[in-house]
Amino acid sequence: MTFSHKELNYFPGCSLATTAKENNASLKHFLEQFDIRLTEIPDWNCCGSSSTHSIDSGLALALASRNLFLAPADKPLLIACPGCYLRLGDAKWTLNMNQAKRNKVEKHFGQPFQSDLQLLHFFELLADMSHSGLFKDLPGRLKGLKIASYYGCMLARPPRLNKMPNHYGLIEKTMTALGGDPVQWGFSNTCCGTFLSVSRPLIASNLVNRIMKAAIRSGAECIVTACAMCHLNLEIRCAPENRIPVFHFSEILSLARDGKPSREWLNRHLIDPAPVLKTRWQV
């Protein structure tokens, strides 16, 4: 298979642009390793997240809509974040199917919808480039470090989506293809409590130890997560006695790229990983 996307449009969302810098970061100079070049479209806006299409439909759509009417259909449109890549794929599928809520879109807009646009998320991408033989050189990196591979579940699909892939198992497959050692355990789908963090930390706090707990038991040595909101709960509702090293995906898959952890992305994380990682790379 020949790999295609050297040049994509970029749509980092709320999160990686704030709370998960340390995210976007790593997933950009994983990138920069393979020569793929990535275009932030110009002006984005939050994709409407949770709160918004449980409160207001409409807003929901217009915001995600925004960002499709913004990105140029010459190349498909990378989204690093599942609940935004979620929003996002769900104002297309909304958008091709209703008529009469793309004519009042498009009516906002001034302009014609891309019907056409591709969407493609991080997981479709890395999927595509292990597929294309671009991990060969990198066997090892990893040392056999014990993961628990987090997804939470943002990357589940409701039935109209339901042809869009999930990407349930691809962290495992990669962890292991670099060198580490995924565990057994029966928590990597399970919900942190995304925005209840908010508006029910005690439900959130309950959900995200159950968590801690079941990774400590595994024998895991850290938790690699695919949303930066999961990341984000697991290490703020997380208390003390429960606490283990949490991974953004893209962190690790630059350690094994290059093997050299960023301080400055290691600084960001509220549990601090140097313990762990110092038993494998200097920190």
Second form
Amino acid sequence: MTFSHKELNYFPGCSLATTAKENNASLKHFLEQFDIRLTEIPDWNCCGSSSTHSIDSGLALALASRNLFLAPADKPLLIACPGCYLRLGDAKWTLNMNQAKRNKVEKHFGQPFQSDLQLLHFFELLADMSHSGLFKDLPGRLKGLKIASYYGCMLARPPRLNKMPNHYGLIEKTMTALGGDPVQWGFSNTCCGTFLSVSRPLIASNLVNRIMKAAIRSGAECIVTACAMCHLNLEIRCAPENRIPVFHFSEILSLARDGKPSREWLNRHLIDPAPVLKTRWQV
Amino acid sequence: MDTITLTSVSDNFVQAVQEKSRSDLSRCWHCLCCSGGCPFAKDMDFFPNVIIRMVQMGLKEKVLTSSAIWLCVGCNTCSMECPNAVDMAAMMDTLRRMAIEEKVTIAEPAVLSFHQKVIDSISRYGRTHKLEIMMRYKLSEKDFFSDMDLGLRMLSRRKLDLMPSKVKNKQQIQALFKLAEDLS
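Switch from the form predicted alone, shown above, to the form predicted together with the partner chain and output its structure.
What follows is the whole complex; the chain from before opens it.
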């Protein structure tokens, strides 16, 4: 199988542009090693986030649509944040299914909607890289690191989108292929509490501590997540006694690629990953 | 958990909710898979499937003033559990919207306030500026001290930016808010 995603347009989203810069930097670093070129779409805006779809579906569609209209359709649009992927995917679905709304949006932007614009989930890119044999013989490797793969709600979607490809087990498969040792545990798909972390912190901290405790009980040395929101919640709502390092998927992939953890990324973690990394790598 | 007493019912409530959410609630057979899977069910006043039943019974006021509709974060876990593909999250979106439009008492005003601060931030910058959202939220809740240490830890680790990441074309963002009214 030949690898087809060498040139991609890229939507980072607010989290990767701000609180999760280490997610953005490690993702770009990792893809650069495989000569995958990303072109950030110019002047992108917030995907709409949970807050607009929670209380204003019209605004959710309007905000997501501007990004869909800004992205050139000549290349797939890579979306690294699962939340953004869901919001943009939902908007694409609505514009393809609801002609009245599509007419209004097309009139607003003064151009036709590119209905075949391909939205590429970071997981789909990874699955493609893996199938194409790009992960064979990586020099870094994960040296048996025990990993709890954490998806949160990122793979759940509404029934209307349930025909889209799913990638359950992708973190485990990739980590195993790269020499890691994923553990079996029961909380990999439990939601982290998202925005309730702000307005109902107790609900979020109860969830987060159940998740972190279960990861520790399973024998994991760290958690790996592909969602910047989950990463933030697990770090900020975790009680001191339940702390184990939480890595962005892209950080661990970069580590497997070249074996050199970047101090710059690690310094942005609230739970210090250095002690775990020092067991196998030079930090 | 509260006992449901049928007193006043709204006849067209279930039709309105189904139309707006494009979700067929009659497919629900109350197997409780959604409620069993929902990470937030234990904090809700009514389980998610009970909300469906109450919508079917026309208990509009009770539904719209419930905490359940605000504690639902739209994580779609219920959709993965549901054997009948009922779009629970879309129903919850619709119910929150109705609660705002009908100006009922909001059971979780802090949750709504947070959403509004996020939307204000998007309106100002086209993107979310987390530090400012947090500060404005804390101010409006008159909650000045909780999470202060967390905020400082985040600042020291450069997790929170002092300055926002902005969209350059502000007019286009403002125009989206007008378009949104037309799309609702």
